[in-house]
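The form predicted on its own is given below as one chain in structure tokens.
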Amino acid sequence: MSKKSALVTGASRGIGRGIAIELAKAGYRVAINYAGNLEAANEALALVRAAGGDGFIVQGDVAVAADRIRLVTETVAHFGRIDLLVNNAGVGPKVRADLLDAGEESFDRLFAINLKGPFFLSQQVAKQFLTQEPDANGFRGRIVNITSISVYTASINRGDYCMVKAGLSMMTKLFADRLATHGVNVYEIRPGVIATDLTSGVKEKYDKLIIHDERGITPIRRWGRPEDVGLAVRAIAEDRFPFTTGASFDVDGGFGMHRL
């Protein structure tokens, strides 16, 4: 797996970070995206080369057309190419609102930095896959959506955050479909609840349903952890699912199943 490259977006911190550091221990280098935190960025470069792994941190926001341009351009400059996309990068909205209370500005927001920017990033990094040689596995690259279980189940005071993460895992199948016959697989994992500062501000809430409701809606009864989202983009990084695209894979402790 060594000197194989992979361009995380939003890398610095949380779910990205923690991608990034699992793609290191596979022997990857990796291009750190971060939006605005640059010492968080330098943080998450210091544990990739702690891991094992090399890169180097790239400022962008997924949303600009111009900085998606350069996040590619710099990253092949670095890596002579791209073996893996992970389209990490995603907010929450800024206030919790009521369906019947959500405006305009968090949509439009949510939807520029969750779906339009992840669609026309893949969208040019597909390009520069056709541009590559196959590696000794026949593949020219591999693309991985972060998704939600936001993605089917919903939640009225944050509509258009699952809005935007449903038509993200349509996307995937989109590029699965578009690039099969050309070398490149496409995956979906959909993270339960995790611990990152974007669930933080509803720990509590989480606590009582994870850990002290009398039964948990989740059978494995903690929190997630960045890593284990980590470790299952390490496996599809790993070549370990090569007769696999257009699917998901859930890392939410069970949440999905349905119980009585």
Ligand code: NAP
The other form holds:
Amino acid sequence: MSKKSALVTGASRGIGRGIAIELAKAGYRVAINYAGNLEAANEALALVRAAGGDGFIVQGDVAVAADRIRLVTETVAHFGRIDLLVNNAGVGPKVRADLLDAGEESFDRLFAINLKGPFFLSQQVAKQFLTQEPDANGFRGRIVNITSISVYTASINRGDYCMVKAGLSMMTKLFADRLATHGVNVYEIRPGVIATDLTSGVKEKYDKLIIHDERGITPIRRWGRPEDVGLAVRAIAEDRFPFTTGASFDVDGGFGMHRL
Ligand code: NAP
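So that was the form predicted on its own. Now I'd like the form predicted in complex with this ligand, please.
Every component of the complex follows; first up is the chain already shown.
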């Protein structure tokens, strides 16, 4: 059986890297997209190979239309088809600003990278899916969007981030509805607090909230790891949820449940 292939945005570091490694363990070939950190991308590729997979690295800013086109054409050129798109690349605000002071520059940056990029990349990949023959499981492709607990958790010092992630959550449903009859399922994964470069600046704050406080913000009292998210994407990539689309999975240590 020929190997399946995935395009994972922002796969050089953090959660995206964890996803790429788990996909490699499932036998996927992975297009490892990165924005600027070539060294990290090469490391990720080496780890993918060590995990039994293969792939290549591809630079590209998901906020830039020409780069998105190149990501897809290069992935198809390498692999012949795309079986899975993971919209993982994302950034937080450079400065956390109170809702009443939050500026347009940060809003525009987050909107472009975290929502506009995934939307138009999904549109492009969806059109690629429609040209493909269904695989052995009847799928022309799959899309996974990495959102956040911020989809439903109000953080008034990074409202822009919360709003674009909520938009990405809706995007999951839109693409799921549009593509279901074409052999494409679409999923959302909502990570909780995961130890990556993105959260390294708030380590002390979250150590306290998760581990040291008498009753942690998560019932599972540890930070999430990139592989926790990777395992969830892998389950989707291995078609463990063929009758599920437009749905979200919480990978958050139980953060989302109401507790009394
Ligand atoms: P991270 O460690 O900062 O890694 C970000 C990744 O995205 C890097 O590979 C980076 O590439 C890439 N990237 C950044 N801007 C890009 C752009 N414009 N185009 C293409 N790639 C770009 O972040 P992370 O914590 O792994 O977060 C990954 C995703 O999970 C994000 O969508 C984030 O919102 C979401 N998330 C994270 C957490 C958490 O607690 N960490 C929780 C919930 C959701 P370079 O290496 O080249 O810079």
